[in-house]
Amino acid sequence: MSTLHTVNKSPFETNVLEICISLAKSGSTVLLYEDGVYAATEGTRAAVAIKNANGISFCVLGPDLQARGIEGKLANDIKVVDYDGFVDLVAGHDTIQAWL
């Protein structure tokens, strides 16, 4: 069974993130939206625990991280997924967990 979990509150704000990483399972996505997005921005420490989060899968808001002005500062391995992309996230997975 396969969740899709979504975050969309800073990293810099709310520990949600680290709690989503330390309970989703391997073969899990997280996708970052809203204010989740910095969690995506290179040189963080949220950087660094997606990073080190074995078998799971992270994905990114596009439109959010252009309201933002944080495009061209992604880390690697984050898929960038528009709205189109957001909702095949949702019909592609068994459950959804959201991290408010």
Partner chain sequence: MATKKFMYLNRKAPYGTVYALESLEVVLIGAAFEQDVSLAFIGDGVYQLVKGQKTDGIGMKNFSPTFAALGDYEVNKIYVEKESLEERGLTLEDLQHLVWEDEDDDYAEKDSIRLVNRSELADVLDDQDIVLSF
Second form
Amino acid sequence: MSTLHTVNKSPFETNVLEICISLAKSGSTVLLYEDGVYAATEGTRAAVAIKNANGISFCVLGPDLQARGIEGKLANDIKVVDYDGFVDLVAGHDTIQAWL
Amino acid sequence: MATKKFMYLNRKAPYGTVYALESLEVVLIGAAFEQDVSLAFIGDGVYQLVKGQKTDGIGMKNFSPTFAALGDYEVNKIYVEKESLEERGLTLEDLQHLVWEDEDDDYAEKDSIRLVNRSELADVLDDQDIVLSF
Amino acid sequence: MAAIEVNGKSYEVDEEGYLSDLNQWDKDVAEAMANAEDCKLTDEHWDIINFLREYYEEYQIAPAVRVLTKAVGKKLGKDKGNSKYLYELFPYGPGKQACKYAGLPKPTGCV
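Structure of the form predicted together with the partner chain (previous: the form predicted on its own):
In what comes next, the whole complex appears, and the chain from above leads the way.
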């Protein structure tokens, strides 16, 4: 069963991304949006945690990256999606786990 | 009325919550009282000053250009904590270049942002009469 | 929502008569707002209105009167950078009245 995890908090404000990664099964997807997108930027501890999370794919919501001026800082191996892509992710997984 | 030292301490990223925008509005309103105002950006607050923000895609107002008006409001002491930038993989180059015009020096443009480390910032905070945290 | 009608075009305004949508602004609605307050817009008025629109475009705020006064003095000359000059042009207050004609929201901190 495939799960889409969504994280919308800054990795510096809460440890929710860490918990999400530790509980996410291989084959699941994590979508970062709102302040969660800061985890997708190069040079942060969160980006290292993402790199080390084998078997989990990571996506980030493009409009939230652009709003925050950090598009150019995106770490490798994280796929940018738009709102349509968000919908496709939701439709393409069996369950959604929204981490708040 | 005696002038007091006011510090606005900004700790939140710009769009996920309303704190950043609220702080900026309070600073602009408070500027009318002609006090000795400083701003500090620590933690996720440093993200407020990142240049190149484009909010069309999220349907929110991009208030980052307003930071460039602070010089007009005689708010020209903007402290940015070095450690907070480093933890986030950022440098001063990633932030807006904020300046103010010194009327007493033939309107010379001077930098508003002062990069300080944590212990220097602690001293700056210790020197304030009032610290407002957002 | 209230609206102003000028030459068959409708402009939405808030309860205090400020345009709801900055992008709807044009010279016709500025003239109409001024006429409604018995103010005839001259080149001097337009200098200030245009200045405010440029300021908003750059900084996304309407400047406080103190800031406006100083900036006008620098851009348009010292003789215009004082509140007496600005209040003569806009007797209801340069912040309130000029910003309204310029299609901007009411200045932050202006009551």
